[in-house]
Amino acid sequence: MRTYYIFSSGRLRRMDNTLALELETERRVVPVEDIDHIYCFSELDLNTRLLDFLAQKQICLHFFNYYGHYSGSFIPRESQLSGFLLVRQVEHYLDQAKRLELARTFVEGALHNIRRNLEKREYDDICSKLDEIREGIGKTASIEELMSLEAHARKAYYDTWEEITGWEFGSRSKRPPANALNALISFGNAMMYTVVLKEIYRTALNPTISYLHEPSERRYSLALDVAEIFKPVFVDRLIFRLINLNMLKETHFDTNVNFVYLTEGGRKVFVKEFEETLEKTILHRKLKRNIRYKSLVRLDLYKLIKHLLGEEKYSPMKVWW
């Protein structure tokens, strides 16, 4: 199964039991059997029918605005309910102990892998600096504190960021980015948020119930705790490996007095080497087998439930490689 990212503003519609793209000049036919999940960039018409279509096949809808900012996403109906398990995510979330337990450790994978991009750069004194930080974690009384210290670490992270990439930088902007940089760490998350998005919706987990990021309306905020541990791995590397190798350029970016969002020419790099990153293939240390990077994410979501029902602490990714 693939997933479809649709750049080019049209009509996607269900035609008998498949999907059909009609644009303005043609007309292209996806057999809904090969799609994992799908992202739309531009402008699109469709009705209720195509979404109780996708319902049926367990198709997620991602879409993103003008500018390349994630808008939201349509969510089939859940497919894999458990009360059990969303009894004991709530608990988790309630018991504050067993809350900042799980909150620490989704920081720690954070840093461990933030760690790891630094020290294959030989950037020492960083990284003894993060693991005077990372030494704090376990001594933090609350979410609030926590976060602080991660957002300690990530400001030290980011002053590395114009030495790595030999681009702008200055410190983390988000609504908007202010510079080229900026811009790629927010669309590059989003697109991360989406990948653990995805993966949570087709286990039992509920994606509301969070324990690093504070549970509200209107988002899947578990989906934000998991995705820290799994953005310096899969987005950071990959902004690097773009900008290094001079696959992202200047021209990628339209440049305004307030902000800086990537181009359609600029999203499309990215998605095609997001895309390839997800599909990559390692050796599993534990499973002694190859799996796909993507699965990685998976697996995580896999040792957060045997967590919350009492079977095995949780440890989340760090990389190895």
Given for the second form:
Amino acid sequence: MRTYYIFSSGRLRRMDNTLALELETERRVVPVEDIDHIYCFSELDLNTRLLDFLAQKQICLHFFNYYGHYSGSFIPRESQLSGFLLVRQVEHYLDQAKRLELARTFVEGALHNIRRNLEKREYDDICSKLDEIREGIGKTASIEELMSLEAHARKAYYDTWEEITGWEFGSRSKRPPANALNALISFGNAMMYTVVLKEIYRTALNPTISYLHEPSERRYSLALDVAEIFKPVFVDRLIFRLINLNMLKETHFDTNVNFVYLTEGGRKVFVKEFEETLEKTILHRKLKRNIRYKSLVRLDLYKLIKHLLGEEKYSPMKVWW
Amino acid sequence: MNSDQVTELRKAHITGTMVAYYFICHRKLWLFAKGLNLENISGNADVIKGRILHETRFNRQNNKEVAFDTVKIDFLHYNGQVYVHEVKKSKKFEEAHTWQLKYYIYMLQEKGVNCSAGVIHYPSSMRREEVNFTPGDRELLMKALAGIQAVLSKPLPEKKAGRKMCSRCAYFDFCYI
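Given the form predicted alone, corresponding form predicted together with its partner chain:
So here's everything in the complex, that chain up top.
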């Protein structure tokens, strides 16, 4: 199963029992059984016949606007439903202690994975600062307190980015990102978010009920919670690599407007490498077999489900390589 | 078993798959019944092969996918009485498959249908097994149905089985992570 990225404008349509992308000059046919999900970065014509077909085949279609910002997704009707699990999810949200416990684990996992990125580069003083912050996680009494702790850690983390990449960073800026690094982070995080969302959608978990983020914050906030854990490993490492290997250059960014965004060429470079990251495999120490990076997301959702069922405490994916 | 208990069983929404799982793994039965079905998302090769078998074999049969109450029967045929047919990929869990079929026969009988036999097809190994429903089976089936309810009434699933068969199960990652 593969992910397809569409960069050229045209019409996406159902052709008999498969998909065809019709461009001005050519028509490309894609075997539908091979599609995991589709990302669309260009203007596309489509009709309900196509959407119905995608729903039948359980394929998600994600849209990004001209500036590479995530606009939304077409997500087929839920095929996995469990009232039982939903009740447990809500219970863990409403019970303040249970909610805080889960929220802490998300932050704990994220910080561990952030720390690993710095440890590899021997930022010892910042690592010990992160350790201090991590120790405070258990003492936080509210989500707000936890959030501010996380913000402190992130600030310390981002302070190293100019040195790691050699690019201007300043501080984290969103909507709109003020410079190229910020644009990369925003774009990468949006990609990570959709990957998690897709995996959540395949389980019986309800994507709108979350613990660290407030459920009303965004449509599918559980994806935000879980993405925290994976961003340092999947996105940040990729950004460092793309810059350090000179795969992304100034020409891949458009600065003509009063903020910065990735050009089509830049996005192509990014998603190609992102896709390769997701497909990389690693020997899982517990399952004792090679699994893909992207499957790590699914496995974490399984662990989360087991936590919600009350079977085993959730321990987030902690990068071991 | 009196008629009250039978009505109660109906309410329990026991499907044919659940009867089969009862004889395979109680943990899988519990998870499946709570809506945590991992068969279609695991990418398990055996599951995919099984689905393709279902989609491609016996397409010329009439009365395919007969669904009523909580059960869905692969196909039926008539020859003096009604025969239930079930298609399976591998003979590994033949006992479970037999009870699944017997449950279908029981459900049909409850509807007043004249049915007491069926066939399990294993097209990938070119085998078929005939199944007859005997009066003694009815009692054993009632026991199994009560057993299923007992499993489902537990607040937690059974511990993972830790058996060799686990490694080929669609629930493996979930149980062993």
